[in-house]
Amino acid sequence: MKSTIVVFGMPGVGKGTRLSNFLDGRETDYELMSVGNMLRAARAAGTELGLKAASYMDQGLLVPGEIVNGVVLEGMKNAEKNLITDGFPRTIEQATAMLEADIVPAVVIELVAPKDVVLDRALNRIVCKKCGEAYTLNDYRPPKVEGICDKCGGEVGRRKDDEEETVLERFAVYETDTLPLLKVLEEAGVEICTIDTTADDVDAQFEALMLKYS
């Protein structure tokens, strides 16, 4: 079973751009898997499942377990490199499936921040509609043109989800729903560490923890 890293926190956080930041340009040993992306090619696809998910998305709302669980476990069980996770798991039930399939992360890198921090972020946030990778309307992190990811080409745009009232709703379902999968992965034996992301030397300290478990 190959080593995996569960990089964690609200919507809005900062988990891409940290990831994005950390992963650009360097060789590593592992893979990063995004389930967000990975929902999102689904529907993009018009896929039973993409579809199903969508109607979920759309609304600032997790998409059920069984959806994702069976999309992610079994990539993750039959993985080729070692793996970071950015979305997965995000509710006690995916926690408990994951531990069952004897996946135990090596560790979770928790990213923290105040609300009204996040709810900036979410707000100004534009993200590329082909590939995933995030941006910023603000000076923080935009494009190099305007409108066009620096990655892959494709339009950028914000998501229907970064609306204020749906990005408070998201707030409370991450408090009500995933915050507590903490628990139940630091009870099996998995190391927490938390970063708050309004640090100077964020990307530091999210480097260095990568590095210690790459």
Contents of the next structure:
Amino acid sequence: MKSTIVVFGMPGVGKGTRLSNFLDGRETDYELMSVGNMLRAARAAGTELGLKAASYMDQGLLVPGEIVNGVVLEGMKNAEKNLITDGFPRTIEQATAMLEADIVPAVVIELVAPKDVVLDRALNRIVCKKCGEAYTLNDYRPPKVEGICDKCGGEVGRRKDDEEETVLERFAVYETDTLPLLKVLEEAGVEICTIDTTADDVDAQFEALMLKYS
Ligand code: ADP
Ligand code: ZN
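Any chance you could show the form predicted in complex with adenosine-5'-diphosphate (ADP) after that form predicted alone?
What follows is the whole complex; the chain from before opens it.
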């Protein structure tokens, strides 16, 4: 059966890293919708969506729902495989629109870590500008060749919105706008499962939940 799994957590907590580790070799069974990657790709391509989203992204603000909701929900409805979302929903309004479109996630996997740990991860994050793959400046997950993506050969570097000031702004937006949506999904009967990402077996825990709910 086809299901929708929402991967949730603070900016920089490691959603993309967990997903890369899980999806490696399983790409054919899942469809991943990373809204951040989609928006960055739209910008790079210079589409109307990308142009509209750019200034919000650079300030660490959410792109308004009227710009993103339609395209994301359309993509979710058209998914042909198990669908994983990274970065949607991010507001109560988006969660409500998703439920109203009859998309009810099988589970929300909430990734957590202390704020200082997440800040450190965000500041150490570098990404592939072409395919979005996440790497680190420290020795946790560096690219094999400095500055070059292992997967696609694209250029790997710091995201504009990973400067400390912008990261702190994104943390604030997460707390005020994003975190409260869990309650809305919980009230709609969606299971919320939380993983402490500082645990040694974080990838095993993540895999177990992904397989249970796919
Ligand atoms: P992170 O998970 O580290 O916050 P993302 O790559 O998911 O980074 O998102 C980067 C930016 O893209 C966000 O700061 C925001 O501007 C925009 N964005 C991503 N998802 C959404 C969404 N669901 N609604 C509005 N804006 C979004
Ligand atoms: Zn790449």
